[in-house]
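The data below hold one chain only, encoded as structure tokens and taken in the form predicted alone.
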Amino acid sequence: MKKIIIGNWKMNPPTLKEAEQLFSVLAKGASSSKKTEIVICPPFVYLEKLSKIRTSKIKLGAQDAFYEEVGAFTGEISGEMLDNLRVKYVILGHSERRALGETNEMVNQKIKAVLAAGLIPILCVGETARDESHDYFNLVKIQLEECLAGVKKTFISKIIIAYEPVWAISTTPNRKDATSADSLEMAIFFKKILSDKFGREASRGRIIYGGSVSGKDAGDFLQNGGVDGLLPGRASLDAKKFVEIIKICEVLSK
């Protein structure tokens, strides 16, 4: 299975012209990649235009999706709408969405809707802080169990789990750097939870790291963090830095 690098642009860049330029540069920089799956998740308003830029190396993802197919839901976007735009991946449960009030139950509904639309969910889970009593393990366990409640075993291999330690994200006040050891510890924990819940099918899924990764630590996380890929945020808005991460992944995949 290929490693995967997913760029989350969040609410950037400010104009369509800049989005097109960045995407085109990334597509050119990624043109020689053969062993890495590359996904870019731009704001909704750029998806249609970017889907028309020809590239065989970059797939499109969305930053969220709603759990209903159609109806009076002002401002929401359905999985079917995204599928029609050639979107293949959807980030769900990101910490920034949770901070706005999104619950595990809502994420669970979205995961089921996205799977029904034939898309691949990228489920973000992670603790806001680490405590000496290790209560954060229980918090993350609850996130996983509640977000995946009722998901059939046959679908678990299609879901990407992104470990997103909120305390390590660049926008978090007084943030701290996470290490590959932190990632490995949680990846092992995730696999145990998923194995207990879904059996052998769980081993076919992918776990990635998404806490402000950069070219400086990408190799360490990929080699020693127990993950199958990365979810860069800020680094994905700098073509040079993002392509550097892809190249690191390519080298380590040989």
Second form
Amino acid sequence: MKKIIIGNWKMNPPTLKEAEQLFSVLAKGASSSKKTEIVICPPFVYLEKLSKIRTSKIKLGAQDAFYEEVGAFTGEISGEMLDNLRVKYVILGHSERRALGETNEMVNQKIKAVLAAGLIPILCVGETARDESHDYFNLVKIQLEECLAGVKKTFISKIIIAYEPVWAISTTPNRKDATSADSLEMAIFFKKILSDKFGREASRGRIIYGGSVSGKDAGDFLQNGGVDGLLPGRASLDAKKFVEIIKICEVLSK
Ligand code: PEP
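The form predicted alone done, now the form predicted in complex with phosphoenolpyruvate (PEP):
What follows is the whole complex; the chain from before opens it.
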């Protein structure tokens, strides 16, 4: 299975012109990549224009999707609408959305809706802080179990699970670096939870890491962190930095 690098642009950049420029430079930088799946998740409003920029290497993802198909849901966007724009991936349950009130139950409904629309969910889970009694293991277990409740076995290999410890994300005040050992420990823990719940099918799904990933540590996470890919936020807004991460992944995939 190919490794995957997913850029989360969040609410950036401020103008369409800048978004088109950044995407074009990324597309050029990624043009020689062969072994890495590359995804960019821009704000909704840029998706249509970016889908017209020619690149066979970069796929588009959205940063959210609603769980209803159509109707009176002001401000929401459905999976089908995204599918119409040739979007293939959807980030769900990001910690920044959870901080605005999104619950595991909502994320669960969104995952099912996105799968039904034929898209690939990128489910984000991760603890806000680490406590000495290791209660954070329990917290991520609950996140995984509640977000994946009722998801059919046949779908589990399609879902990408991103471990994103909030304490390591670049915008978290007093943040700390997570290590590849932290990532490896969680990846093993996730695999156990998933195989208990979904059986052997679970081993075909991908687990990735996100939290201030840069060219300095991307190789370490990919080699020693037990993950099949990375989810850079801030680094995906800098074409040079993002392409550097892709190139590291390419070299390691040889
Ligand atoms: C994120 O919030 O998904 C993220 C990983 O951001 P950053 O790389 O900026 O920490």
